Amino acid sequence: MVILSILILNKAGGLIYQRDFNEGLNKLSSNDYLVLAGTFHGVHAITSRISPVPGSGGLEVLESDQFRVQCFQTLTGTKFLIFAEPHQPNIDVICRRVYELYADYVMKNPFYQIEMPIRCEQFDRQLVAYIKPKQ
């Protein structure tokens, strides 16, 4: 499994977590990541409204020759974006596992304030332990 990066967006489209897992990636500034999160949130909202399928959740997969972005949106509106290699199998399973880690280590943390940036070392450790051995 080659996961390039993970972003978590709150329901307003704000970037609350970002982690790169591949040292070969071009480094973006923190402002670039904020712009990326806001842009994806806007495109996701637009695609959910213009979809011909009633009740569509919006943009779920974006593929190119260089990468694939998989979006998993929770019932509360939090979005998990997984950037991976183009032909990475089972991205949806990875998204759900990242969501489980988020629920276990972030949402159950009594010091975490909802919709605020995630600063939880246990979540970081568990996420790295899940992603890195598979790369």
Contents of the next structure:
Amino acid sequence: MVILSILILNKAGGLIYQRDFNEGLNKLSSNDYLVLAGTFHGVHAITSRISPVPGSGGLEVLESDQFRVQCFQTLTGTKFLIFAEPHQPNIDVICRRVYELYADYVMKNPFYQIEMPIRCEQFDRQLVAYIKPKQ
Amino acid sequence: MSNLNSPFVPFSPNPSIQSGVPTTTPPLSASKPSQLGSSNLRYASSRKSIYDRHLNRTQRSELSKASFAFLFGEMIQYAQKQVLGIQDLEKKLNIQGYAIGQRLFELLLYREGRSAKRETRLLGILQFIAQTLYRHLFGKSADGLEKSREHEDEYMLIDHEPIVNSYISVPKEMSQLNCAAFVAGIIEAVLDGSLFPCRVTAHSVFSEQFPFKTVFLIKFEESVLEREAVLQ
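Moving on from the form predicted alone, kindly provide the form predicted together with the partner chain as a structure.
Full complex below, order starting with the chain above.
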């Protein structure tokens, strides 16, 4: 199961965490990542409105032949974007685990300011330790 | 039997049942409702407060790590607002732990039972801290107890991965800070309480095997070493 990268967006759609787990990826500038996050946030909001099925959430999965992005939105409005290779089962499990690590090592950190970019060493370490063996 | 002039009042939950002493104080349970508005004590529907519970009732109970982590995080943020530097922040955490250590020490001694002896030797009290106190607080005993080679008055208590620090990532600009200063305060209170005056500080020591290793440096005062030498 190959995870390409992970993005975390805050309530307002701002990018608070971005990390690549695969060397072959195009490196964008930090500004580009911010634009990407903002765009996704907007698209997510639009899709939740235009859906023909009443009461549905926003965009959840976007799949192409090169990649698959899965979006997990929490009840608090934080979005976790997991970029993976196409045709991957069980991305949900990874989403939930990343959310768990976020709730532990970011939320319980007294030095983290809510909605600000995540600079928690423990979170990075645990995330890498979780994702790397899967590559 | 009960001397009304004596400074020591024999304990009884209900003073009206002391034998031989006619009393005008109403039984405790009847006086509670009038005080309910002014006190912070919580009363159950059976009109019992926390002071009516047996001390050993919560001996085996466990605390959720997440609850503690959130509370501890708030304590750190609260202390951080009031101070300007890392040393002061550690001192504040130390003071917070000190208050807890004082009370915890009495409780642990009570729970040791009647056969327990008061620790008068240095190694004895350090073993008490490394085993009993640590097990009560964290469910495991301390990972090491060492005596410093350079200084006669310094001892080190080692914890490979302090539970209080499990979710805390200290930012790089504050890398000197170790939030286990809170635990250092608890240890200092226990030592002061058993008449081994000292200063306890927490230091992060990086090791390959244990990246979160913390060393509690215990520096005793002169009087302790002199007494130890006499007892030798």
